[in-house]
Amino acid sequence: MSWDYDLVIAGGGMVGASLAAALAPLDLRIAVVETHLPDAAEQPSFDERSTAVAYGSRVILETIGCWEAISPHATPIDTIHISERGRPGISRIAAREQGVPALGYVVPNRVIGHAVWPLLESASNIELLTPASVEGVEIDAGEAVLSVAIGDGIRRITAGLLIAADGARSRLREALGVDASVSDYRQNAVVTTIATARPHRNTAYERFTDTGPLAVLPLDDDRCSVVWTVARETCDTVLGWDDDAFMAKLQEQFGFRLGEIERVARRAAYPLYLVQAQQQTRPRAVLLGNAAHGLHPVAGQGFNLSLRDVAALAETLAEHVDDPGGPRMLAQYDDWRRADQKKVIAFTDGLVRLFTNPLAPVRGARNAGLIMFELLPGAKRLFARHTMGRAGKLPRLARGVPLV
């Protein structure tokens, strides 16, 4: 084929960086186009929070081969701990019970993002265009032509495939003609890293409060991160109390599991959305991560799913090199990670739902479906399974096989 590339990954953050590093070992001309360079202050997507890194995600970021980087800054999540504030019903589960080493780990965002970009740095196949930005798109049936801002110029290239992982206000969704649905949350996740009196000893805590899920994950030094959403309207004054305000009201809604809260770092918010583009394939592109599908935070499955994604669509391109961005490579794709995403969409969804519903005989309901998950190790094992990436038909880089 006589294009420029073979394909052109927008967006160079963790998601869109995974794509090019899995990509690496085949035979395709790639160019990654990304606005801001990784270790600039104002890259979203390598900032100062941190992602829960599910097991089988992991196994993929390992056989991609960055998580020797990853490991050393990465905590293990030996438990994972399910409570609702003022009810009675709690649920563990442990790694161990699972065979795992751990059910996940919790990774800074800018260490993965210091670990997959020199990959690409280092691949004689993948051609960096950063600082860059995608400013417009053409797409006919046998190629993207994408007209690329860098430098003091637009520079024109042609691409079999366009993927565009530009997050979830992505333009190029609008620009290929996608349109999205979006559900409002009218929520706020306030993040931030406290220091407790007691060690966590690596338990991940998902607790559901009247406000809505309050996650506080396992750091290293015994510290631990903390997304607490709260309403959009009282936002504001949650991130306007001082450090003794803000931590009594943190303590009151998580309890003392950890003993009391000592310290508290700078705090920081964003809204909650749930994104759903109608398509994720159109003729020659492909939406990727939160271009595709932007969820809530709540149990931590957004960066998972999105690299599942990352996985099938490598093996898929693997299998169609000679056409990366044919319809065949198009509608496999499609096909294989449909019934996942919509799976975890509306289990994520159905969590905020469920557990921002005050109706007493929901809160009974809920309560008592927690005890009953509990006893049942059956429901804890599948559970564990899909929530680490371990369901359905993995991809080659899941299962720790190399594509090449």
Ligand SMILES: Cc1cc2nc3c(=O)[nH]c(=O)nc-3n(C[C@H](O)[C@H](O)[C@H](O)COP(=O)(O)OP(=O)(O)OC[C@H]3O[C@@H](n4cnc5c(N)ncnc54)[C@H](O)[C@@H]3O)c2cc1C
Contents of the next structure:
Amino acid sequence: MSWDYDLVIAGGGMVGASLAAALAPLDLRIAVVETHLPDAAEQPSFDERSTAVAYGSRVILETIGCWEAISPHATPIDTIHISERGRPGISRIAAREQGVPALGYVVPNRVIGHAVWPLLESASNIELLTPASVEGVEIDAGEAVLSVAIGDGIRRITAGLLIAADGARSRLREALGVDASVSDYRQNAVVTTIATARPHRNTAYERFTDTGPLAVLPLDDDRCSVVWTVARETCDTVLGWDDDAFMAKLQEQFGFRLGEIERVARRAAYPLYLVQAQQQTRPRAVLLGNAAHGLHPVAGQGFNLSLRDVAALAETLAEHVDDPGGPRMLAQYDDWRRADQKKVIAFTDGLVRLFTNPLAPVRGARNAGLIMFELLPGAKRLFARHTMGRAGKLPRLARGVPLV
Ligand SMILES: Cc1cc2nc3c(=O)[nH]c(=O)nc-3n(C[C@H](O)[C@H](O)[C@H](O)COP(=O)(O)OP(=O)(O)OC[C@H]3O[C@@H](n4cnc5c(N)ncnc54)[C@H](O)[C@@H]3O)c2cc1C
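Show the same protein again, this time as the form predicted together with the named molecule rather than the form predicted alone.
The next block holds the full complex; its first chain is the one shown before.
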């Protein structure tokens, strides 16, 4: 084919860059177009957040070749502790009981960027166009034609397949004519790092509070990453508190499981929406990552789900290197990924709605559910397999088998 590239990935964030790294061993000419240099302070994907990387995602990152660089900065999660503020029910899931070395790992997003981008820089079949941005796209049956703003000019680029990995507010989704349903949770996630008097012992805490879910995740140096969901209208007030006031209010919500909260870092906030593209494939195009589905961060599923998409897409492309973006390849990928995506979206959305429902009978029933869950090892095993990304038809990369 006479395309400039077999494949163009628009957006080299957490998901787009991971896909490029997964595809590096294939006989495909690839361009990654990314607005921000990976080290730039304003890079929106590799920012100050940390991500709970499920055990299944670790296997994918390991098979792609970037876990070695991540692992010194990855804090294992040995136990997940689930509770509801003001209610007695508690549930625990332990890695030991699930037969895995860790349920997952907490990794700073910047570390993921630092581990993945060097793989792209060293791959002879990948060209990195950055800083640059895809400004427009036209599709016909045989190719995707992109307008890329780079330097002072606009470059026209053709490709057999466009991967739109440009985030939840994807401009390419719109340019491709794909509608998205957007459900506003009317909550913001306030993200920060804390140090506590007692060590976290590699426990990840998921606590449901009146304002929404609160996650306290283990980090290195005995610090914890905090994702605290608050009602949108109170977010400015929360961000305006000084350190002492913030720590006191957080302590009130989290309790004293880790002793006193002693220090807190800067805070940042993210508005929370459920975004679902109506289609994830178009002729010569695939929507990936947040551009296809942006989830509430409760239970830390967004990146993990997308990484399984990446692994499945890479495997599908490996079977269609002679016509990436052709109708058979697109249908195969779409069929493969639908069920897992639907399940994870329903699970995270259901969890948010269940635990933000203020009605007394619902509150009673969910707490009873938490107690029942603790008593049913079979239910826990099933839950753990899903949240670890070990359920359903696993792509080769998720089984530790390289593509070539
Ligand atoms: C508070 C919070 C906590 C989270 N915690 C977890 C967790 O613990 N576990 C988990 O699995 N998930 C978690 N997530 C979800 C996870 O962060 C997302 O799934 C992930 O960031 C999606 O990555 P992405 O690459 O699809 O999109 P983005 O991160 O938005 O990246 C998009 C990239 O595209 C680039 N771009 C945009 N437009 C263009 C253009 N026109 N041309 C070129 N480049 C462009 C941007 O610069 C950016 O680099 C969390 C999310 C939030 C908000």
